[in-house]
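Read the single chain below, which is given as structure tokens and is the form predicted on its own.
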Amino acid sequence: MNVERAKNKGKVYLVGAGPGRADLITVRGAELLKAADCVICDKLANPALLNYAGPNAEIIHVPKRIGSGSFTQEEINNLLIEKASSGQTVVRLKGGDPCIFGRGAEEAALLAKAGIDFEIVPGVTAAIAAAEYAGIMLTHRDYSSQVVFITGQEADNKANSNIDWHLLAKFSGTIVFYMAMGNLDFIVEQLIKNGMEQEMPAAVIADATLPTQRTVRASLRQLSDKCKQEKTEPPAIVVIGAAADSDTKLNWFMKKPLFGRNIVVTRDRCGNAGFAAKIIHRGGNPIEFATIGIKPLTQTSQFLQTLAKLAEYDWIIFTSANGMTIFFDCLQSLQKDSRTFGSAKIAAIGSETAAKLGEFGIKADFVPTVFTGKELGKQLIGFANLQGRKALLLRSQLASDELGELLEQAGAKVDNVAIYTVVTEKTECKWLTEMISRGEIDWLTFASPSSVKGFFAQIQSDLVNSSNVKVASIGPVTSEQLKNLGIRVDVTAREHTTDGLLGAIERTHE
């Protein structure tokens, strides 16, 4: 490749995306994604990492070896030079670590030759993550004092192999092969032919760190056949040696309560993302299906007039985390802050809403022990003297009047102001219908009556009731909406939060 030294140079960051799970990227890597003008992204990098990128960042996917739409390494090199030469900040996002069988060394050499500034940001490499997420310790003072990483797929144009099979067959530590599934028969054959014991412990970890992770353990002799029986496919890591025979009790990740469960989340897109992160933390596989959209109403004359006299209220009551977020987004856009509240006390309907309030440096004066509008009203009446007090409800346009009526009965002067509304969002649903029909979905979750309506406007209730899928509800109001549509409810959360909802699901699998 003919490379001219760039005149208007930007900078390229060769960033390791980690082994699969999005939250295993380094802090430095996440920070650079936020600042990037252009992200050039490998197929093995988790797509969720692109959520870190700014709204104006150019995203270029450069998958290799997948036929139509794939990129050669030379084409990727040209992109790096082109984008950096135009003065852009470029993140080259590579699965695992950029320089462990990731061709990061070649890209760094190219950039150095072109006179383009670059930085290498290490990532958690797949071998370490895969082993530890499967409870396999690559080194241990009792059985392995050394470890070696080997590529299972050398360069196509290489005349002679650099792999010393005789040395590997006699190696007394742990051997880890990357990209080995396509050559697994050959690898096993070479090791045994060069003297390795046929009964040497071995393991293959596929989809490491993800809820779809699978582990195959077998003797070296049986490994390839067992992988074929279990239809194990790449991406996968092969571990050979005494380490592969580690105690299965150490397999902490695959013992998580929701591991491998396919759980559909049906909130708005932003709410789905937050809920999905909690499911991943518990080992589940979130499937996002947006059913509703959140539309702010903070430009209405009613809200703006209310905002101007906010300090006149004795109590300001937030009935959802959505409302809280929209309210503070509006304050920031108007260059206002929490001083707008004056001496008013603040009530939040539940712990999630109170936590969101805390993100803005404000502690809720009152949070009920049961997170419903009815309980908020009843408990607030017992907590404070509301006779003649002015209360402001900042809420959804679709919320019931029950809370306001309870407060008025206690003598409060109540203003109901809608700061957002919920609209039904249509999502392409054929794929989800087919997954439910095939029995591939374990749980449908619903966090509001609106999400129930939005979901069953697109998915037939008969399909759900006739399948093995289970239905989980965040609380009694949402459960009532499901029952009104003829949907059976398998669990209703005791604590009416997304954490409470997941806890209710977990208890069914104990």
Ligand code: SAH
Contents of the next structure:
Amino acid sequence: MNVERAKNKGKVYLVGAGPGRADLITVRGAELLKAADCVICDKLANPALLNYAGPNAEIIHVPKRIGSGSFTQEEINNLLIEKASSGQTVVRLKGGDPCIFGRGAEEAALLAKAGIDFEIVPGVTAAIAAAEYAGIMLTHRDYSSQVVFITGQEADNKANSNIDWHLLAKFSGTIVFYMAMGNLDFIVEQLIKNGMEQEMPAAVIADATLPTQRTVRASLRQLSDKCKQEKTEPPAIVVIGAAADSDTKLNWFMKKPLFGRNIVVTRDRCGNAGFAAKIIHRGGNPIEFATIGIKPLTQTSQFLQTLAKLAEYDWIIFTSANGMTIFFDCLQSLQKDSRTFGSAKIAAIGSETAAKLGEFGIKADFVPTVFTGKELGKQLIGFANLQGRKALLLRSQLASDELGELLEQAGAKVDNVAIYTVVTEKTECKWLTEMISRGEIDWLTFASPSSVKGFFAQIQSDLVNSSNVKVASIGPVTSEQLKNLGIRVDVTAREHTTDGLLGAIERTHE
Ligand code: SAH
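What about the form predicted in complex with the named molecule, after the form predicted on its own?
What follows is the entire complex, opening with the chain shown before.
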């Protein structure tokens, strides 16, 4: 990627973070975040975007408005100049698009004046994202050939306001207000006073693109009251015009089966992050609660000796995506590559493990149709003659011996090597207990027996059983563990992957 790093010469990138949902940033924006020495971040930018930044990047949050820790525009300007002058690559991350009501223009002018190189990376602005995530089309051949974006902050009766209410009231297109919630009464009053139809369709979209998105649709006359009734809070976009009357069937985002559902994920940190992304794709709100940590065992002499003779095996069997990732991390750190496998055949326990293998350029020779250790064993025996063959199981230290025993019964010579172990992780959990008690959690999800143990070492099983939270498990082994602890299991996935788990939850909401 192209990040110019002229010697000792800093540069500032004014980057649009997109409207809320983290994956609506541009590819260019994400790449620049990865390359940044320093990220100066607005409040509206999704904090998950900071995961793109490298471990050594300095992250500075610069909330504006009132309160301790808030920054004035002048302080932000000084910071930009100070960091860039010291030779750093600075990303100034701003919600939406950096220059739509984002003071990007002022920052660019200041940098130009100070002789500091800068570049602007556009972002998806809130008006466009909010409308489209609510199924409202800002332009339409039939009823809107023009759109205006207006700041509602100027709509406070200021003598020097630039808003021409007379013109706006006659505007025959779509009007979009940013920052309007504080002045909504005044805005409506001015439009009606200047001749706009009282029954003109209008909509408010708050927290657009996020699982907490809310929409209010009403006539212009009723808009403000309806927002008060529904306690609509900023950040919100106000759309006024025929476009706001769009067919509610087009409201695709809020119709997703998991939309707005609070779903707790209980794997290790890294597993939780991947799982959370899948929940967001399905419109849900992931709540990450790590109960376990994955500890590689790749420094043990048993593993290193095994690695040296990997090509001697006929079958190498990965029983989890975790094991696979740890294995390849280890290969990489030892400057080795997949040729280490020689001509050994490779089996993966499930589609996720096989997909991970694919990331390393290897196609699994065998994947069972049901993703459990037992099925892998049974089906592999039917697939290949294992009599006298050498098989290596690369697995968790805590995995059951069932798979190895099955393969041995079929005549294979099995080596069992633990490539990682699972340790219980303690996380501060009062907030989660309170959310469950208040009925704010829809689902608890469990993707392994270890996360069941880790979770219920911290959260009381009675609390879960007596609340209306539902419990979803990835497969029979995990469900068994839950039942052993006396926990009611509402759903067990038929396909034992995180996608299968979310699919099973979705079906209960259909
Ligand atoms: N530069 C930003 C706008 C900053 S002004 C952009 O291009 O989007 C802040 C205003 O943006 C908020 O008051 C609200 O009107 C709007 N906004 C930002 N994020 C929003 C979101 N997720 N949902 C609804 N409105 C949002």
